[in-house]
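Heads up, the chain below is alone and in the form predicted alone; it's given as structure tokens.
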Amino acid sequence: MAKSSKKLTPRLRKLSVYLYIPNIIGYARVLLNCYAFGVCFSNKWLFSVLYFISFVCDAIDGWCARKFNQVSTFGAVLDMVTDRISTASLLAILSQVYRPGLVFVSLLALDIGSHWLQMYSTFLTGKTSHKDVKDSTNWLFKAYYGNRIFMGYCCVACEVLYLILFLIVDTQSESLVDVVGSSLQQGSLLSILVALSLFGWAIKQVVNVIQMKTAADVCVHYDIEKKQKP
């Protein structure tokens, strides 16, 4: 019996990580997004509500991970993959209902490329989190990852802008410039929300570019140092 219990211990430990509270929230986010995108064209408002709930859960699972000491590499990867896939899916939809669609395809590529490079460079340098940028020389990059409120504003602004664009589009192949310009000129609550979202969105895209360049530099320096070793 003692030998049997010892053999089960590693399996139970592995299972316990899968059942961490923040990871369970992560699974719920995946299910929410799957259902949300399944009804995105038949019920725009339900899609938007479910998508935003999933987005809010991103902050909740992080809080739970710290609160209950359940931070895990698996959870961090699950979190980032869920974020990237959900945003990429929404951008793919926007590329089909607005022109030029290439704008959203480019944003999709920038978002995935910059975060993938950042994660890879994090592992190369032996850091435990892709948000550890204390050694960066760029003040905006450090401010973004160093201040949770600032980063939260930029992330929320970005997602809210994409949801607004999806909700206000009437027909396919509408001009993106015309729709955004019309929204800003209305002088309503929508105008203020679009303006605030645009500002946070713009900062996030600049950070994505900085992140991609910084991470690429890390990869290049790693290759150079590897070749110089005897």
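Under this definition, the rigid core comprises the largest set of C-alpha atoms superposing within 1.5 Å between the forms. Small disclaimer: the values here were computed from a predicted structure and weren't measured. Positions refer to the first chain, counted from 1. First, how it differs from the form predicted together with the partner chain.
- Put the two forms on the same core and the Cα of Gly146 is off by 2 Å or more between these two forms.
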Second form
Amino acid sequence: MAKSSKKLTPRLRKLSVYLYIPNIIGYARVLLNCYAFGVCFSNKWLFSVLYFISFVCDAIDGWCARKFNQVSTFGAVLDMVTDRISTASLLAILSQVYRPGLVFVSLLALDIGSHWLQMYSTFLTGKTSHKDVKDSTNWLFKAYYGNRIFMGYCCVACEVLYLILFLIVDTQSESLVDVVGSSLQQGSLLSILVALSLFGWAIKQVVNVIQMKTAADVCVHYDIEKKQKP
Amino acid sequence: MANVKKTAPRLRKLSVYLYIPNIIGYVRVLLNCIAFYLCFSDKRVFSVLYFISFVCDAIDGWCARKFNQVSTFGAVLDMVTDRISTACLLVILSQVYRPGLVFVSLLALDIGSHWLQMYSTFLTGKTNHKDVKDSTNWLFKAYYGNRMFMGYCCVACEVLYLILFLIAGKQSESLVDVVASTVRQGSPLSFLVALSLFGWAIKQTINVIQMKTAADVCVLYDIEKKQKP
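Can you now output the form predicted together with the partner chain? The one shown was the form predicted alone.
All chains and molecules follow, beginning with the one already shown.
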């Protein structure tokens, strides 16, 4: 350990982390998203495919990191920031093509707010991941975080719902309620997919709200405990 | 110490939630909600409410220090409110200007740079991402070394976005046309737009540099962790 790490200069060591395989997948995700949003209005299907591939890469790079022993803090942050920005950008696009657009602006606010507060409270309590929540008393919270598959379903449901909403809108400024209502009433495969996605999306948003409250409590407790142990 | 034991944990929590600067924070959130609800029907009311919220941002920090009610929750509430209000304004701008993706990109840069900054602040144990002393970049030092300059750049961004929203005539205007014609007018507005553009450009450059610096902090954190098991 001593010999080989002393041979590597600090710059080379830094570069090697930037060139980890999962981090390269992360850069590919960023490029895919940039390209996808560049074509989102001119070619909806291409946009959706690229966006979805990026989403799949999100799962793959975590697996690669563990498999190749290339887990890095930078990789985790790159992942998180790419997720937040891609979801925010998709919600921004949706707010342009649906009425009332402010619904999607509100969802954007909830997404950023809840994840920001979560991350802050994770740091304050020294937990390694905001997904390692064990001591919350809320039953929905426990059900959500206790079951990784259920959690995965809710997260995927959100992205799928937003993508479907973007794909099925015909003209600008369509009424959101009308579009969702008519797609559910069709009784087609699309209806089932929309219904399933809506359910998972709803649970995720409720968990986001609860998480903001829980994380705020963590921030407050942190200060109280700091005062008691000077 | 004894009266701390008398106060129940729930009451102690409640007292922090009721700190004066935190109440100002809740007012800011409400102001922003009302502002964005009205943004298309009454642009001027929106701008006034948004600006008042921005002013409260400065006031609540001052109140926290004056009343000795500084809290982590208050700092987070402040930061999150800032990020969300700027993000929402950029989304609105992406609807009224072509190409809208310019504002979506600015949104991405704002979220990305502040997120990475916050992460790197935690990793290095600094109390505040504004306490940067050891960066070698000259612009970085100039920016963070001078609070007034920093304040000017931050205010310039918000003022530029508000002005752009106010002067947009109808839907889907070309951004380049609107900015160029405003600057060419030679009016006080032209002057204000030019000043804001300058500060905005510096802030965005800082944001980009900050992403790189913060990424380096994350990488160095892992390297140092490996060397001291």
